[in-house]
Amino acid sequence: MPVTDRYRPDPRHADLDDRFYDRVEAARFPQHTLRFRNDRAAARVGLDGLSDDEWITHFGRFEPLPDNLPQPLALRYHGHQFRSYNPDLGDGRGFLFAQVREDGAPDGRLLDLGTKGSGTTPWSRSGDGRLTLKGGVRELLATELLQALGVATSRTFSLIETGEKLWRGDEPSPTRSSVLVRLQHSHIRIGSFQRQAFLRDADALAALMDHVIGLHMPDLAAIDDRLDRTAAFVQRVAENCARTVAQWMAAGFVHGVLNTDNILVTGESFDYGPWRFLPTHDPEFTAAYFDHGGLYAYGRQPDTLMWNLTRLAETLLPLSNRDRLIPALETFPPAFSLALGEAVTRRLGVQPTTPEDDDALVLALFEAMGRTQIPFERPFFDWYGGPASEFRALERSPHAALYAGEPFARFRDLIAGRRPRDGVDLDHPYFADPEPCTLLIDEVEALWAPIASADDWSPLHAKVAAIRRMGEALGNG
């Protein structure tokens, strides 16, 4: 197998013992159709070299790759699905398959690889196990969208069609199959902790974090004191989900399940199923058809990370206290508001300032878009650089009456003292298109239909690569 000197297995999870995983099989699929391999990934992890048969060897049979898990595990966990707990959860239609070093990163971070739609497993609950071949199209969508946006995602590495017929309720059925490969920096959730209090396993609940704070937070290691080190580990976490749920609500995302086995406690963002972005700035927008009272809305993701994250400290009184863990959850409100200035100003392209100041621009432009209803993507489009493009705002937009107006002011007021971030370059030929690249719901129903009618892809992959021109254009290639 060509893997090149870049590619470095380190299979870690599999140091846990069996209190924590399944060892499983992967589904015998009749076919295997390669309809997308993630080459600027692959090459992240020293996999760009496979071709295309290899590919389908280790990411559509999954045959072990050198050196790393000989056997997949599927991970057990519980978690609150809408707040009510669920202690038969675990991993029922994927598995962590690899686990391997990040080439070129000054840490060599592990990344894994895990799957969606890979079989049945201990945890599937009568599922069949199965992924939707555009449930997999929609996941390689938003990964990709929320990459050039600059949110912390796992990849879409890699979706083969497996030529099974599905039944669904929420699609017209039979429908085409998938096997999807996502690499992402951790497969371990708030959920998983969960679990191992419910079985009040102590023992496990420190060495999972051990676990992590290990492979993922090596600094708290040195923290000798238990107690100190368990709030430490929440306080990180915490740190985590505040900057990407910042970053969501920067990007107009509405993750749409935000159940605590969707949380990891790298606050990588991942298992994308009923997402939107944003037409229109609305709070109570919500991605789910099913979410009826709006409890994952737009507007509530913040506080609903805050009581997940509440949900991850109370497992932890075991190891701790409430006089260290409140005092640590308690940073997650600064910690967003900080965040959140940070993601809107890079969104922006302008340098940050005062926590003060961000927050005000923040607000400014929040508020002009929801006065105004101006398409979501379109003021950190046109205002892209601050200042330097004021005329394109106020002169060739289409929205420049809108900007103008009294809605905008005070947003003008507080950018035209801004300057741009470095590295931003407004000669990109992205800033000359007359619209953003979006991705709203009806156009992934657009890129879908040449799929489902005539299995025709172009315009799925023109569509990819507009994406990845627009992250080219704002930094985040």
Ligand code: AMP
Second form
Amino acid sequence: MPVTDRYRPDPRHADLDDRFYDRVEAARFPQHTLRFRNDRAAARVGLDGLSDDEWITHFGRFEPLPDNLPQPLALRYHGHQFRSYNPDLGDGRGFLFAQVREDGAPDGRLLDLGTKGSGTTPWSRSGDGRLTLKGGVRELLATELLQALGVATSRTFSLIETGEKLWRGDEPSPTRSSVLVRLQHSHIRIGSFQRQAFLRDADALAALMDHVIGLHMPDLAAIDDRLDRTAAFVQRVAENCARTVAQWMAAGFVHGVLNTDNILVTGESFDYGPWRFLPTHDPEFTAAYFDHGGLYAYGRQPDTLMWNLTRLAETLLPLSNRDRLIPALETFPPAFSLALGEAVTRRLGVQPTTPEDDDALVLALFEAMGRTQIPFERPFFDWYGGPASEFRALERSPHAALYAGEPFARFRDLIAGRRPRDGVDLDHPYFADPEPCTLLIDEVEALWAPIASADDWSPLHAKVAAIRRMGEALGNG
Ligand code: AMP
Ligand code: MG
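Alternate state requested, the form predicted together with the named molecule (shown: the form predicted alone):
What follows is the whole complex; the chain from before opens it.
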């Protein structure tokens, strides 16, 4: 048995019926070259004992894991894409492969192993069901850095090169192919609910909601009244999304494609296509080249989540009513503010105080970052731990003059009174580095170039190691 005794299969999606998925088969690929296996993530679900050959058998050829789903399931969903409703969505190049409990505990979170690039399904339309190798590398980089920055994100579990030639408008083609496996907290999206509402299947809507509540929000299961339970569900999804979008804002991350089919009910962030990290604080910064109006720009992400959550609430009207759902939705803005204070103080390595004082600190910092256009990551690196880093920021940093100036005056005052968070360790060698670890687009391209030209993976692997070292320094290992 290649799995360890910490492997705990629990394929609960099969509890739902075939209104929610289609049984599919993986593509047969001409080649399987293991490019990345995430043993840190695998250890969380007892799959770290697999040999590379066994790994490829399961995550490249998709032979079922023991006592797990006997066949992959392509999930059915709809969604609003750039605000237009699209009923022609669904897992067109991926499927749910397996479900496992975290930490080998029966009450550990239920995590899904899902794919990207594993072949066509009934939902592929004219697509080829494939993922480019560069797309896989980009998703790996995004997930590693987000995790290291403390963002609730899917993990890139596996990346296998599959030996096909793909044609894409946004990459020099033909381009190399891959299949990626994610480990993530649910695959059920706002769009999963939208599909059932579109089909006017209130029974399926209720079944899906109670499925999610049972798996991910068991405390809500005790609310007998369905009208109230539905409102509590919307409120919980709103809180989950508020936390994640606050973490993106604190990380300087622009997801790029915040369609309702890309938003999970657990709030965990996933599906990384044209993402970018901000060079400097800029609310207008837009990641996707096809987002001409800047709909999903950095500064619009919180409003976008609110818009998406409103679609979820509308969708659930058959199970509740406006009087209950509107107050549930209205919990999003205050939940976001609170979460932003938490996320920014965490990134600064200082203790949170009152929500008002934390808000003031966030405002002072972001205002100064906007006015000075200092590199986004720099203040978090230079001021980590608060006053304990004053010497690093005001004497050592190449940006010391900016910190001493007027735009940062209010921030300097406010951070002076803060205490470091428990566990902050400024002796970690990371904090003596000349530069913080970042991942702007030029570096992403520079990491890809040697893979494309010489099949040289060493810069990529070195970068993943550097990102993990930062994550360790920040307590997000
Ligand atoms: P995304 O923008 O990755 O969230 O995908 C939006 C929709 O397009 C989903 O239904 C995907 O399954 C589908 N899709 C994207 N790329 C492909 C592809 N190469 N082949 C088939 N379906 C795809
Ligand atoms: Mg998607």
